[in-house]
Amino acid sequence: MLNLSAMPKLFLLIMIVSFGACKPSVLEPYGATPSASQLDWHDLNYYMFIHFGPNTFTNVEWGHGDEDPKVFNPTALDCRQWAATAKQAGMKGIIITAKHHDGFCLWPSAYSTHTVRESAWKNGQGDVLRELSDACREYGLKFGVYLSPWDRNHPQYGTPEYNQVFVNMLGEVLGNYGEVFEQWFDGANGEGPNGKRQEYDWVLFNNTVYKHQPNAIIFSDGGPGCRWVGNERGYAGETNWCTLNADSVFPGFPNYEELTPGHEDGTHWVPAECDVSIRPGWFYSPDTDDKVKSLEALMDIYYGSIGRGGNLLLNIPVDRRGLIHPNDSIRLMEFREAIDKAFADNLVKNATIKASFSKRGYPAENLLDENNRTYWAADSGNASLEIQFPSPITLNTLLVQEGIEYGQRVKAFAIDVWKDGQYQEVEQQTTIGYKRIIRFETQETDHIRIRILESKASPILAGISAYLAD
C-alpha cells in the first residue's frame, strides 16, 4: 500500500537529485587568467598607431630634441579625417605618440618648452590630444597614447627630478582627455642633452597609470597589460602563450625573443600586441608614398597577428599636411574589404556539432552561437568535435577560440577533414589562446573533426567557425 506521508519527503528528495543533475559544472580557472579590462582588450583585435611630431617634418625617424619647435606646423591637420579613416577600416581605436624619444609634446604640457605651445602650428594655441581625443568620442573608438620616457629635449632627463617630471606629464595626458584604454611604454633609454641616460621609476610610471586610468592597459615589453611581440613585423609566434613570467621582464628587455612566444605556465596574463607600420618607416616620408604594404602583404600580417591571438596595432603615419595619404588610406579600405569577404560567410551556422564527451551544461552546441562568452568544457585533455554539415562544403579556413576567461589550456591541435570515407588530418598546431585563424589547402566534406592532442587541463573553447577565404 503506498504511503500516502510519505510522498512529499519523496518528491523533495526527487527534486534535489534532479536539479543537482542539472546543475552544469563548476569551471575553475587554470594558471594566470585575463583581467576584465584585459578581455575587454583582446576582443578589439585591432587599432591604429600614429606616428606624428617633428620628425615628420624633418624625415628622421629618431630626432635628437634639439629641433626647432616651430617646424612642427601642419597645414590642415584634422584629427577628424584620422578617426573617420580608422572607423571605416574597421579599427577600434587610435594610439597616439603624445611624445617621442625627441621630447616634444603633442600637448601644451606645462613641464616643457618643446610643445606645440612652442610650435607655428595655430599660433601655439593647439593641442592635437584634445583634437584627436574629441575626434575618437565622435566617432565611437578607443583614445590610447604613446609616452616615451626618453626625452632628448629635457635639461632634466638623466637626473633623479625628471622621473617626477615624466609622472607629472603623465598626470596631464591621462587626467586631461578622457578615458585612455592603453598606455603605451617605449622602454628604449638614450643619453639625454646631458649627456647621461636615466634610471627609470617603472614602478611610480605604471602607479601614476593606474592612478588615473585604473582600466588602462599598460603595454611594455613586460607589461603588465599587454607584451611587445618581440619584432615590429607584426608576426605573433605559431606558438603563442598569452602568460609571460613578468616578475624578470622589464622594459627594454634584452631577450626580446621570448617575447614573440611568451613563457607556457607564465605567472602573468600578459598576451601580445603585434606593431607593424604600413610603411618601411614609422613617422611620415614623402620617399615612402610609393611603398605602402601590398594588399596581400597586410592580410598576411592579419593572419600571422590576430590569427595567431594577438592584437594588431598597424601604425599609419599622417603626413605633413596632417592628414592620413591617400595612398594608405585607400589600401586600408582594400584591407577591409579583403577582411570581411573572406569572413562573410561562416559555414557552421547550419551545422551540427558533438562532443566525444563535455562537461554538464557546457555543451558543444555553445561553440556556434557566436558567442564567446559561452563555452563546451570538456572532462579531458584529449578531447575532439565533429561538426556535420548538412551538405558538402568547400573551405580552407577554421577558426577556434579558447575560453580564455579560464585560463590558456592547449598546447596542440589537429583539424581533419572527411574524405574517401575517413577521416584525413589537413592541419595540425599548437597554441589557440583567445583566437586562432588556421589556413590549409581548399577541402570539400560533409565533415570536419578537431582534435585535442595535448591541453595543460580540460579544455574549454568559446567558439568554432569556418570560411572559404580567398
Given for the second form:
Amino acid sequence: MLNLSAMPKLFLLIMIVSFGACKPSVLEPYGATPSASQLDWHDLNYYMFIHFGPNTFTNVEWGHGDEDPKVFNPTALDCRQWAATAKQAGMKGIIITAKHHDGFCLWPSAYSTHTVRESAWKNGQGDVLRELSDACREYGLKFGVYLSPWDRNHPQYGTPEYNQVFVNMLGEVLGNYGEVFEQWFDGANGEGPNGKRQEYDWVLFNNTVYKHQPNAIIFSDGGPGCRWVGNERGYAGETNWCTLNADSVFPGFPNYEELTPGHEDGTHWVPAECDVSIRPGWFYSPDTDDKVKSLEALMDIYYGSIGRGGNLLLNIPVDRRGLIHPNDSIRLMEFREAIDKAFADNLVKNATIKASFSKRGYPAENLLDENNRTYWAADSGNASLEIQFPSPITLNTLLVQEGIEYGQRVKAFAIDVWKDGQYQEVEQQTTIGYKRIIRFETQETDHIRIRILESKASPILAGISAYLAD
Ligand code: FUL
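Alt. form predicted together with beta-L-fucopyranose (FUL), vs. the form predicted on its own above:
Next comes the full complex, this chain leading.
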C-alpha cells in the first residue's frame, strides 16, 4: 500500500503541480452567447420555406382577405411530396405560411371563418398543417410555422381584442402538431378590413410561443431567436455579427439595413437567417414557371448566406395542384449535387497543423477533426495557424468556423499561401462566426497560413477545411 506519509513532501508537491498542468484551461465566454437551441439551429444551415394559400390560385402576392375561400382548392395536394423533395434537396426542415396577410388559415381554426374549412379542398375537411407536420416527422425533418399577425380578413383586427385572437391561433398551431422548431413572425403591419392598424403585443406573442414550444427559435426583425437579414435576396453581410442590440430592434424596424451586418458588441445573440424565393414571387404563379433561379444564382446565394454564417431559408412555392413543380425540384436537386460536389473532398484530411500558441487542452489538431464542438483556443488576438499538406495541393476555397458557444470574437483574418519560397496573402476578411467560406483564385501549394489579425478576445476556432470547388 502506498504510504503517503513516507513520501517526501517535495515529491508530493511536484505531483500535484504537474497534475494541475495537465488540466485543460478554462474557456471564458465573451459577450453574448447562443442558447442551446440556437446552437442546434445554427447546425441546420438550410431549410425550406413554403408560401401556400389563396394567393397560389389568384396570381397575387398579398391577398386582401376578401377573396372567396373556395378559391383554395389544390387538386392533388401531397405534403409527402414536399417533404421527400426537401429531404432529397439536403434541407433540414420546412416552414409553412400557416396564415399569410390575407388571414386565410391552412388549418381549421376555431378563431376565424377564413380557413381550409370554408374552402372547396376536401369539402372543407382538410388540414394542411396536420398533413405537413406528419410528413415532416415521417421524413425526419423539422417543422416550422409562419403566422402573419397582419390579418386583412379578421373583423377584430385593429382592436385590442385581436391580440388575444392571435394568441389563440398561436395556441392552435403550436399546441396541436407536435414539435415546432421555428416560429416565423412577419414584420409587415398594414390595415385590416376596418381600415385600422393593430398595436401588436409582442411580449405576449413571444411568451405564448415559449409556453407551447420552449425550445422554438422565434424569427423576427429583432429575434429573439434569429433575425431577418435585412433583405429578401438571400445574402448575409460580408461582415456578419451574430449579436444584436435586440432591445432596440422590433418587427417593422425602420433601420433594417443594420440587420445585415448585425451589431458588433450587441447585447443578445440573434443570428441572421437569409430568406429568399427560388422564383421572383413568394407565391406560385404559372407566369414564373420559366423564371426559377439558375443554378449559378443559387450557388452564389449559398456562398452569400451559409458561406457568411447565416442560415438559408429557401422558398419553394407549391403550385395549384398542391405539389412542388418539377422546374423547382429539378433545380433543387442540381443545387444539392453542386454543393455536394464542391465540398466532397476535404483537402486537409491528411494535413498537419501547427498553431503559434494553443491553450492547454485545446490543440490546433481539433480544427481538422470535422467536429465543430471541439476547439483550438489561442492566447491573444494575433494568433496564427499553419497547415502543412503531405504533397502540393490545388485549392480555391477555405471553410473556417468559430467556437461560437463562447461568443463571436474574430474581427479580421487573412489567408496566406506558400508560393515561390514565401507566404503570399490571397485574402483578407472580417468576421468568421458560425461558418465562413472564402473563395479565392486557384492556388497550388503545400502549406497555407491563417492569421487572426484582430479579435475581440482570444480566438477560439472550431474547424478548418479546404477544397477545390467548381
Ligand atoms: C414579407 C411578406 O410581406 C411577403 O409576402 C413574404 O411572406 C415575405 C417572406 O415576408 O414580409
